[in-house]
Amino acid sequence: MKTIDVCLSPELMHLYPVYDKTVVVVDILRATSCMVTAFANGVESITPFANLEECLKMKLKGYVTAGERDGKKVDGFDKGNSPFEYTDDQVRGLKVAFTTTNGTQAIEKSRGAKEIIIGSFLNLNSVAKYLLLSDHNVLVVCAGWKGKVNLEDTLFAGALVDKLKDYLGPDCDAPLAAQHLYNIARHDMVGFLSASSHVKRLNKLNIHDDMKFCLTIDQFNVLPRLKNGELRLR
């Protein structure tokens, strides 16, 4: 039986060999939710950057630049990190250079994996179907917040483990913990997360609608995949 594991923070990546695994990077609030939304609305590609300055330089190459730090859009960038910035026809066909506080850092730390795909609640079923048909063991990498564990990414990991429980076995206790947490929260994830650190952070920035949208399950049928340094639909 194939296995599934969960890395609760990118700071723990040194514990997880990834060369033979499909890595699912998840940053529910909000980077991977933005990426999935962008592809669902026709973006051609997204190139993730860990470094802010390197990302901004892509504007000179004709890319639309998206930058966020500490939940706020970075000055000089075209877009920030709200999925509602990627929901209309204006993004169709664009190439986007993207950098965020946590999500693109998690992608960077996952390089070297057999393959990297992008997960969110918005495309949960697409991710599960792909992993079900894949030949590789799975590692879910939760972006967290600046190296610390967060609830929303852990809930996604638990939802994915729960969907695949009859086909992929847990590699350690982290998948089981995430699954139990999801089963507690699944009927009211918005309420469950109301006291979480990142939701409080977004509320202080008057960002309320993003959270509800990012917790919507199976809004889109897309699966971004990293290839040659850029994300595209497989």
Ligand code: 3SL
Given for the second form:
Amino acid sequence: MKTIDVCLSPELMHLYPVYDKTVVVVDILRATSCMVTAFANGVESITPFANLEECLKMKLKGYVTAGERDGKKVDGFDKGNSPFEYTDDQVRGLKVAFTTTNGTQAIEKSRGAKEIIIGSFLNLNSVAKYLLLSDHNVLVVCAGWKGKVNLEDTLFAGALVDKLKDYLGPDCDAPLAAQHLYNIARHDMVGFLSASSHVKRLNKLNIHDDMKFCLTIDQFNVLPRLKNGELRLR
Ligand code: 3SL
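Would you generate the structure of this protein in the form predicted together with this ligand, following the form predicted alone above?
So here's everything in the complex, that chain up top.
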């Protein structure tokens, strides 16, 4: 049986060899939810950057620059990190250079994996279907917040473990813990997360609608995958 493991924070990546794994990077609030929404609305590619200045330079090459630091759109960038900025025809055909506080850092730390795909509740089923057919063991990398564990990414990991429980075995206790948490929260994830640190942080920035949208399950049937440094639909 193939295995599934969960890295609850990018700071723990040194414990998880990735060279032979399919890594699912997740940042529910809000980076990977934005990426999935953008691809569902026709973006051509997203190039993730850990470094803000490197991302900004991509403007000179005709890229749309996007992302945030501490939840706020970066000065000089074209777009921020709300999924509502990546809907309808706003992004069709665009090449986007993207950097965020945690999500793109988690992608950076996952480099060297056999393959890297992007997960969110919005494309949960597409991720699960892909993993079922893949030959590799799976590691879910939760972006967390500045090295700390967060609830929303852990819930996604738990949802994935739960969905795949008959096909992929847990590789340590983190997937089991995530699965338990998801089963406690699954019927009211919005309520469950209302006390979470990042929801409070976003509320302080007057960002209220993004959370509900990012917790919608299977809104889109897309699977972004990292290839040659950029995310594209597989
Ligand atoms: O850290 C990230 O990658 C972001 O998703 C955080 S925020 O929701 O934009 O604050």
